[in-house]
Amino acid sequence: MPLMYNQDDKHKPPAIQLNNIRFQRGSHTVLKQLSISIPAGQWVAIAGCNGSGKSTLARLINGLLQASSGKIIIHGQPLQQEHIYDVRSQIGYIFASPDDQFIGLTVRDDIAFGLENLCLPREQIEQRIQTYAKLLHLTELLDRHPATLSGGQKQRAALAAVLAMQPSVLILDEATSMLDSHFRDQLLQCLQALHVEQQLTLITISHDIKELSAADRLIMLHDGVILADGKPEDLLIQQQLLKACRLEAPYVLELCKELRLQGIDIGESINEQEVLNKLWALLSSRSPIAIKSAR
């Protein structure tokens, strides 16, 4: 029986509704009767081991794949062939490799490409280019060829091109998997700012613990079904769930466990600041003599 999410945002209208979704590939059932409701403005992270159905789920939401059975509704509109263009225009999709998304000879051309397909006036196109280039710190890179950019710059450029089309839903499918820790943190900071400032509905598929922890909600898939659905801080401390999804335990959680073995029990948490506060409070409550003797 999966651990289910207590929807604090249930009063908000759902941006995405999946009802009994099943996806069959040949004789293999990839997704088995999935039902998920994602309120508008929520950040949902999806985790699971390879083959659990994460990317299939993302492609179904974007209309890149068609469900074998069940219904998908985006902002109240059924995802059907006659509505596919309207639905896709509301969803931005970022792939793991930004090189798969570049079309233009410069970053500026690449951002402009989607806007030109929307038949926007030239003045509005230029305004959006400048707005999203500034937002993602790309202004000085607008006339650079995408191939000359670093991994983090490429991913920000791909993100700018998608955001400039002003989707209401943004899906990132392992978008940080090819980045080193510095660029991964940089992109995560961008996502956190966008989530707060623009109230985007975010869906991020990842194995990165920091990225999973940053979300409002975590859905863990296993063998095509929902294994758990809840708050990241509640799920990522459960060893059996981490093992099932082949996730490494957060460092701060391992620290809490090691401290307990040393006789310092501050509970378990994946929140670094919370753990630091508890440690500081513990040290502050002890006398200097006690601290010295403990050393």
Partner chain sequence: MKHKLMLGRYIEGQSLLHRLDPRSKLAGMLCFIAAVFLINSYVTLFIGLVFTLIIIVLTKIPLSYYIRAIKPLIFLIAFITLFHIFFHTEGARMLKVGVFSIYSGGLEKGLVAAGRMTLFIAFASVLSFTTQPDRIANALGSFLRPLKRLGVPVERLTLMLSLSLRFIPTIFEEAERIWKAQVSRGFSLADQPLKEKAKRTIALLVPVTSSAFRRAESLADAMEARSYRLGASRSQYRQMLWKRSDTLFVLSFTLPICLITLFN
Given for the second form:
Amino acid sequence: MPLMYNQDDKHKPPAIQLNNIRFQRGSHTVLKQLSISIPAGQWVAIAGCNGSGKSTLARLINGLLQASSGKIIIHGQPLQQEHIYDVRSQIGYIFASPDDQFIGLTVRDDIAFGLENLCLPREQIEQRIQTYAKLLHLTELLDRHPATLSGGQKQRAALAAVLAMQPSVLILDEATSMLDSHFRDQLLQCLQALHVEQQLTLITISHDIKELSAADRLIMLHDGVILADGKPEDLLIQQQLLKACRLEAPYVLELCKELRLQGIDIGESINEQEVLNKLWALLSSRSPIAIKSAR
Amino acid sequence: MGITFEQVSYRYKERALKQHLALDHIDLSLKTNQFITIVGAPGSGKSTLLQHLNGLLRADHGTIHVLDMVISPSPAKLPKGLNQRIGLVFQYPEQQLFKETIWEDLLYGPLNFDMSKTEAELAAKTAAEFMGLDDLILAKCPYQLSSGQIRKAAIAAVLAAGPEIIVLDEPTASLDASSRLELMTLLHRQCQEQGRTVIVVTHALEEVAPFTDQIIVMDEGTIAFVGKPHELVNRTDLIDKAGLQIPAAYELYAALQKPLRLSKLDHYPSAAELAAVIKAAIS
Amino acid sequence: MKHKLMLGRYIEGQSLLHRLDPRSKLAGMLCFIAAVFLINSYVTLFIGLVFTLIIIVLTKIPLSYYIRAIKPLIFLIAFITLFHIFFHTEGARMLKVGVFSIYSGGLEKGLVAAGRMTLFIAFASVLSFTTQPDRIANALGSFLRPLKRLGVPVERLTLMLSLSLRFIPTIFEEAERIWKAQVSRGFSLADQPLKEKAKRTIALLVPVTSSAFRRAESLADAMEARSYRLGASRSQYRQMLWKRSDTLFVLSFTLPICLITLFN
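Since the one above is the form predicted alone, can you give the form predicted in complex with the partner chain too?
After this comes the whole thing, all chains and molecules, with the earlier chain placed first.
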């Protein structure tokens, strides 16, 4: 049975609502009768193995794909082909490949691209370029050609370009999968700041446990249906769920299991500090151990 | 026999604004039959180093000894068979597949290296079996496979030529967690069971720590560290500069070491081992 | 980070030529080509040379850069020169080299042809050194715009041009990587007959092409996701301002054209 997530803000209209969505590709049903409601400002992570329908789901939300049946409602308005371009300006989408979404000849031109599509006047475009380049530490890189930028820098540029369009919803489709762990952390920190400061509704698709656990809510897809829907810290400790999404149990979770086998029961957690605190509490009467904190 | 770099230097040939040394008088000595990991910040020279191993790039100065072969700077000729005995797998190797079926691509390397058809087919079959690619997959076209399968196929294509040393640049890039673990395990088995030397460039220290015998840290074209993973974790300066993260196993062990009076680490502690050690310390 | 070869070899600067609208430079180029076409003697070549040198000085870019631009084509220029020298038989016989004779007419034709090629390359270099590639693309797009009425898909062509400028370095890098990967698998074109070489090149062509298709699809998605719609109106961030200096620049070409015609 999929776990249901209790919405704290039931009175707020959902930013995104999917009602009985079905998506068919040829003879294969990629998404089967999916219904999800995402309140405004929530950070939802989506996990699932390749073929579970995660990317399809994301592309249905911004209209890159059309559902075979069912309704999609964005900010109270049903998603229809005629209004698709208006919707797209409200929903930012970041793809996995840093190169294949870098359209302009320079960072500056890339940020300008989306704004030109929105028919913004030149002065406003210039203003937004400066603001969002500053936000993502790209000011010195504004006039560089993408061939001279690293993957992480290009993804930051993509984020700047999409944020400059001032969407209310931001979808990140495995945006860090082609980056190394250093940039992954950088991007994650950036998202966390954005989520707090701008109350953006965030939808992140990822295979990375750290990224999944940063979200408010985790939806696990399997074979086109929702396998689980709840808090990341509750779902990511369940072995069968991890396996279904082709995620690997982090070391600290393995340790909890092994300790239980050894007769030491401290429950299950993916949080290292929490586990250490529990171990310490077990040993009792001494001050907590701390891990030298990472950046 | 082994891999030795003697005062190897290499400068980028492109019309760069600054001509700096990509490899700066490198001295390195490695044993074969090991699983070796190379880490370092982007631009530290890792990929350049790899390409010197099979002669794709030629050093400006210095000599490289690989197995029983000697690679001297050009215009000296490359030793015969270098390409075949050192298999190089680039990032996103699935991009190099071009034949209609996976099977044909597995045969490409062996046939290029003048193996007979029978030899090539046997080599391809062996490599495919090792990587867990059954006949159904072999008959498919690359576009029909999942990302994990196609990555394994591309690596099998290099293994099929029968290299004694296999060098891989970020072999797990972009794969999901289970595929990453699967691939690392397979590479480790190549080393343990087949006796191949496996050299991997990666930044995911976490996934390579349980398998690697040695770690090399590169920094701005020089070798900053050679040693075991548990020795590296104390070098926070290198870890930070290379943009790495200390694997959870070492972090947890370090946090528990003093309070539980645990002995110094001399290998990677698996979860089971650490649990047993904690149990022993508590009882 | 490796500094890759940049397309167009733009060289930063603040000279008069740098600050001109790319459209005037492109228009100037067309005028220049017309002028060069009219050159047919030592005198007219000299006029063209003086004019070109004046422009080169105005770019404030050292002459050595222009020489470096001409160098790769030196064989082509030499070939054209020799062709004219040996196959034109007007004028007085100057030299006899075995079976071949060099006539003064042929020599003049050869040197003039070489001179024209050199001037052409020099001016093309002026254009590429002082104008960023995307600005040339913008200028071309604006020139082609009136053709829209004739049904020419101007927006599509301009988009193709700017995306090519964006992606050529990237695809070049990828092609290089694929080449290296195939060489590591024993790919070799050495000591092969031409037919076999062509056959073997499939190992490079297929991966690069299929990757380009994949890229194109992803790119189309990315552009659509940023509200791009072919044919819809959009604003323009990069502005091209036609100033008085631009008009003067284009008009200045009338001088060499007139002089060359006079001395023709």
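Under this definition, the rigid core comprises the largest set of C-alpha atoms superposing within 1.5 Å between the forms. Numbering follows the first chain given and starts at 1. None of these values were measured; they are calculated from a predicted model.
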ask   = Can you give the rotation, in whole degrees, of the smaller rigid part against the larger between these two forms?
value = 17
request  = Superpose on the rigid core and then read off how far the CA of N277 has moved between these two forms, in Å.
outcome  = 4.2
